[in-house]
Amino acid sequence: MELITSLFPWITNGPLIAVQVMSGLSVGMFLFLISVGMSLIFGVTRIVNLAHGSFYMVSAYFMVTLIEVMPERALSFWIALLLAPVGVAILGGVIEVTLLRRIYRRDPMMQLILTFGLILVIGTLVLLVWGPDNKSVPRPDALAGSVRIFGQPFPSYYLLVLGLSPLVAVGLWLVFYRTRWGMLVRAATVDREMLGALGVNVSRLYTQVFVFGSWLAGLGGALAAPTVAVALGMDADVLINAFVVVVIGGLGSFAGSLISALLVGELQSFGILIFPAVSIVLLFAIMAVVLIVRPWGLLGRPEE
């Protein structure tokens, strides 16, 4: 026990640990918020959209014109959180249907090929339209400063984190399994030729999947938007966190995504308290051990 306290001395340290399993936690709803609509877009489509992590810089670059073009500034921040994710989720609309409608049963290279061209094509728009400036985005007045939990400083913006993602979880899983819609969308991840075969507009279903996750991957970019810098290339970070979770999680399922986004917050949160220099690499050691183990991801299913 004293070699063990004495290589990591934060052990002891109960509220250490507590608040950097709070920001595991929080770290982990961002990443669920913009892995989940991945995973759903692949599920349904059967699409890996390489440009999801492009819709996830667009709204932070969303928040930033949004909030100043407002003249009410005390409400500014909370009506940019509301349109932000909206323009995006047009943003994926139009795109679904001008170009990704058009490749559905194409080869999967030529999807990706394709997607990959959309990141280059974002990103350029984005420079020519703000920039290449670093931009930030204020936090609100009521959550700019700090809590003390167990006495530890804490942000007061991550806790309006903590408290939205799961509520947006919640909401997630009622649509999924309550709704007719969740029911449908869960049909066509397992037989899209049936699906059509009912009657259902497929390709309307399609279209609705991708803005649904397109707004997903919105709303994560519009709560990230006032923690980090808002910057061309943003995007890259997030879609490889992304990818990784989907991946361990596996693509398509939704419960896999959430258990898979929260094991990769702590991971990051507690490896750079532990591990700094290994941080990264320990979250694509434990991705190849999932893939050798169970290829299709932890709550995955093998494609037939």
The other form holds:
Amino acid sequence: MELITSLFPWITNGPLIAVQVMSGLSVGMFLFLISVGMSLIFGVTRIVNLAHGSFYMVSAYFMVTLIEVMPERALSFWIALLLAPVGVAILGGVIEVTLLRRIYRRDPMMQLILTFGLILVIGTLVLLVWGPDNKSVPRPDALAGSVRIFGQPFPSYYLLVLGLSPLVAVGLWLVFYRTRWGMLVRAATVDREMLGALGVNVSRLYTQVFVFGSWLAGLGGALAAPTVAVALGMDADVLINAFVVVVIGGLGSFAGSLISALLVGELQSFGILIFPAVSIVLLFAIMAVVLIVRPWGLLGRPEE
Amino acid sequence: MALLEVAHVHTFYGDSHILADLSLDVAEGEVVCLLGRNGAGKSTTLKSIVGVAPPRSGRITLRGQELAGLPPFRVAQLGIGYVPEDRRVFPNLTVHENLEVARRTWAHTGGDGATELWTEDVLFDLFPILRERRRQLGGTLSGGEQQMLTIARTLMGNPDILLLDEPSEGLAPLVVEMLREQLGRLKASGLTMVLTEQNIRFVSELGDRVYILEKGAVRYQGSMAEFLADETVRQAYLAV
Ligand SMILES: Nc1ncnc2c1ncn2[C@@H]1O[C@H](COP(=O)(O)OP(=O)(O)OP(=O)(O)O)[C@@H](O)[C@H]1O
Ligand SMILES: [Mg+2]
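Condition change, the form predicted alone to the form predicted in complex with the partner chain:
Every component of the complex follows; first up is the chain already shown.
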């Protein structure tokens, strides 16, 4: 016990732990938004969209530009927060209709090559439009400072994320479990052919799902923009994390994404306290263990 | 005029020629049975009609409107209901949700199915067990309950014609008996049906007309009464 407290002095520091838990929750929430979209798209279309992180990045850049062009400082952040994800959703829709639609029946390798190609194309376009320098998105005035929680400073912007997250999670749950569209989506994850034979236009449903998933990535990117340097490497970082979350939680599982995103968020938050370099290793170690014990993820379904 | 007409249809799976010049027709209100041994092409015939296994050539028309070449969802919207042989309820959806996803939300085109005959409530009267299971996941139902659910689900689209692929397969005798009685009530309601079966007893009272398939073509057709009276036909095409 003494050894532990000497190695990890913070372990007896209750307030610090509480703050760490909260910041882990906020990180987990960003991860949830991104991974649930990716998982949804995979569940229905069976495409692993590697460009999902690029959508997140594009949304952050949209935030940069939208806030720049809007004169009204007080409201600009909030308007941009609404518009940026919509812009990304439209982008996703265009990509689905023009490109992805053609490859649903192809070899999964082809699909990976296409979505990987999209990463490069989108990355290059972002470089051309916004240039190589890092950008930043200012936090809205009301949330620019920090508040004290158990005597510890905590950035008030994260309170927004923490407040919004349960709303988003509940909203998604309602969409999936209480609307007819959600029923169609869940039915499509198990048997598209049957759904089509019942008169449902499945290819239109695919487009809608892709647009919705892209919107979620956009929402994650827009919300995360003020907490990070908006930079070209964002897409890869977030893709890796989202991928880990989706694999741990189970591809196509809504609850799985939520639980595993929060788990990974906390892990990163505490990993930094314990031993920064270890946290990423720990992440992959957990993913490996899950893959060995339950290859289909915590709450996923085994493939037939 | 026939409600559904299949004329000179050829269907392939890859290079294998499965349906070879198959023709049949179904009149309004009629129950037509497709019989034949394993592999005769009964399921493929239904799949060709609904567009799951689209024919390479030939015509398939519903009230004169061409169906061949349309995607399955369009065929369903035009009024063809299909219950596949492997049942395929959505296991992760409740009974109510299974019905709800199949509810007709498109404008009806032609035919007298224009009135919404089948609603969840009406179907629960026909299959009372489903009402009890309303909140249960499809995957937790017994085989017989799943078969009733798939039939009810397809009827939610208010089709003009119902295609049923071996509805009695793999069910316990008591359940088969119950299903036969329920299909009898569907027939009495005026619903046009096409049934494939191996079990002649199951369809002998239900069916009006019989087609016997062998190697993907029609080898015999006649009324149910003629067919039942003709021992040699049964010997030639159905006995194993
Ligand atoms: N997906 C497929 N690919 C290739 N061949 C197939 C496929 N499905 C069926 N066949 C072949 O097509 C032929 C007709 O099959 P079909 O399923 O239509 O027969 P069936 O009359 O329904 O038989 P059963 O009574 O066993 O259901 C069979 O020889 C079968 O092996
Ligand atoms: Mg069959």
